[in-house]
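Here we start with a single chain on its own, the form predicted on its own, put down as structure tokens.
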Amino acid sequence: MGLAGIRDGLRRFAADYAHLPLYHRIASAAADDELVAAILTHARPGQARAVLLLAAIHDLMLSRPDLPAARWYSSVVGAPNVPTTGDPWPEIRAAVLDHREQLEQVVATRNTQTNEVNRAAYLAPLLADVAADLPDRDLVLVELGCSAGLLLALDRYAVQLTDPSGRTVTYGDPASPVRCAGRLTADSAPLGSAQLPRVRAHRGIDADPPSLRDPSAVRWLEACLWPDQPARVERFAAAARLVADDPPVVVTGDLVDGLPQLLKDATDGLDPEQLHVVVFSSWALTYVERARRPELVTTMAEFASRSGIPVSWATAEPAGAAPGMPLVGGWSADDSGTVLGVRAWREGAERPPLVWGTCHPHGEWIRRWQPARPAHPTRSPPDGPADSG
């Protein structure tokens, strides 16, 4: 992408996220500053996005809290200590230009990785419903595009959902230091089971999985979050501390090519009569070429047929990204965000795909459809945005 396209992308980000004061200011100012915007010309193909520049600058502030510009970042100084007046850009620009070569190296070698732990707010009820017909079987959780694997540990978090009447339902461990929360919309159907079966194994695959035991990798994951949203940063830090003590098994590889071996390794040595394999993906398929996505379905179908183990695929993806989960009849303009879908194989045969509901990409709100709608497509929309932040 050329410099003009980069500057246009920064302007679009600033317009889309005007409600985030710090990142709106940085993006809008960088769009008009050729020296700063040009840092993104060093990014790898397809990575020259505003969020990468913002993450690189955030990473600088986290690593150098002594910089004057760091005082504008709640993740560094704490939300109560961030100045409430003044313009952050002069100090941030000075820091960027003083560390220009370092930032160019970061954007040339990194990509944004969103570890939004609060996605557990929609994954927990979705997985509980997926497993409701097999309550006596242990789950083998397999995540596609898992990054550091924080969502694989959702059974170790306290996931609390609130319905319109104010009633709350908690999934996972109520005493967990990691607190996730979401609210059901007024038109949402009641939740199903509030029980997650025992998780026997946690496995994930990612093209470049960071280690939770590597401080620089953890800092980069934090840098990819937005300091304008301190609750996200605090939740991530709590989850990283908890999961680092007993991390899930995460392998490096292409999620399409690597899935057959991942399923085999996840179930080897275990009694197939006691298992239910649940594969899930959350804002991962948008990074996979559309023509390759059906290969995932083929792999799961073949594994279910060959092994005799029930398999479910729970998807939380932008509209049209998951095979078999395009827009359905009755979809309306306000059903934006993330589509929650289920494909399941029992006794080797696939059940009709279902659209479970929709939600905010970070789990702030959830709309459960009742009954769940068979995925009879009316049209296949383009993919959602490449990064949900």
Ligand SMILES: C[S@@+](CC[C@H](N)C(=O)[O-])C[C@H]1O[C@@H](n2cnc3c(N)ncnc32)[C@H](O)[C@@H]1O
Given for the second form:
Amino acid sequence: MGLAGIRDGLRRFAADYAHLPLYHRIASAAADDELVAAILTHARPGQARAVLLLAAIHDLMLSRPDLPAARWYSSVVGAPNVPTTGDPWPEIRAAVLDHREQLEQVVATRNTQTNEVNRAAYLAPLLADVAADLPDRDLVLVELGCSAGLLLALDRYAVQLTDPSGRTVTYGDPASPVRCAGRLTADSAPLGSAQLPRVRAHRGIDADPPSLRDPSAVRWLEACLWPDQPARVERFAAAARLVADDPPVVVTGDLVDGLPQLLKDATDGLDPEQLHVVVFSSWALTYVERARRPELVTTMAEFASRSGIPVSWATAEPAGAAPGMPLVGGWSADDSGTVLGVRAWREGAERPPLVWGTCHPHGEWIRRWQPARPAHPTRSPPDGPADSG
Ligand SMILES: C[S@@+](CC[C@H](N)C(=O)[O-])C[C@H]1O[C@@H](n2cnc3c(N)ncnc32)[C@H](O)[C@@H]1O
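The block above covers the form predicted on its own; next, return the form predicted in complex with the named molecule.
And the full complex, kicking off with our chain again.
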């Protein structure tokens, strides 16, 4: 992309995120600053996006908290210590130009990547409900497109959901240093049991999994979050610290091609009579060509039939992204957020796919449908990666 396109992109970002003071200021100033905007000309084809430059600058501040500009970043100095008056741009511009070559190298080699810990706010009740179908069996949790694997550790977080009357239910470990939160909408059906059965194995697959034991990889994941949203950054940092001690097994590979081996490895040596394999995916399937996605269904059906182990697939994806799980038309407007669906294979046959509910892409709100509704395709959204920011 040429410099003019890059500057337009920065301007668009600034307009879209006028409510985020720091990132709005950096993006609008960088759009008018040829030297700073030009750093993005080093990005790989298709990657010259405002968020990549913002992440590269954030990464610099996280690695160099001694820079004067770092005081504008809540992730470095803590939200209460960020100045509430003054202009951050002169100090940030100086730091950027002093480290230009380093930033060019970062934008040339990195992609923005997410592992949104608060997605546990919808995954915990969804997975608890899926597991409640077979309460006497241990879970084998398998995540497709798991990034660093932070969501595979959701049973180690305190996930608090509040209903419209103010009553709070906690999933996972109430004493956990990682606090996730969501609210049930006024029209949500009540949640089921808050108990997650014992998890015997946590396995994930990702095309490019950052290692939680590599400080620069963890810093990059943190840098891709926005310092104007300090709660997200703090939650991420707490989860990365907690899970690094005992990280889930995450393999590098394509989630479609790698699923057969992943299922085999996850269950090898365990008693099939005691297991319930629960596969889940959240905001990952849009990265996979639509025509390849049904192969996941075939793999799960074949595994369930061959092994005799019940398999469930919980999906948290944009409407229409999960095979067999498009959004049913006629629901309210905010249903276009994330659709929570379940497919399940028991004793050689598949049950009808169900839409369990809908939610905000980062778990801020959750609406459970009761009873869960059969999924009837009504529309097919366009293909291509979608990320929720
Ligand atoms: C938007 S992130 C979501 C990560 C995580 N599921 C979450 O909700 O925080 C999408 C992830 O899917 C991974 N991914 C994309 N295409 C993939 C593929 N074909 N096979 C495996 N992983 C893939 C990316 O590397 C990235 O980590």
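Rigid core here is just the name for the largest C-alpha set that superposes within 1.5 Å across the two forms. Treat the numbers as computed from the prediction; the structure is a model and nothing was measured. Numbering follows the first chain given and starts at 1.
- For Pro88, a C-alpha deviation of 2 angstroms or more is recorded between the two forms after rigid-core alignment.
- The Cα position of Trp365 differs by less than 2 Å between the two forms after fitting on the rigid core.
- Relative to the larger rigid part, the smaller part rotates 11 degrees between the two forms, based on C-alpha fits.
- Once the rigid core is matched between the two forms, the CA atom of His19 is found 2.4 Å away.
- Taking the rigid core as reference, the CA displacement of Ser28 between the two forms comes to 4.1 Å.
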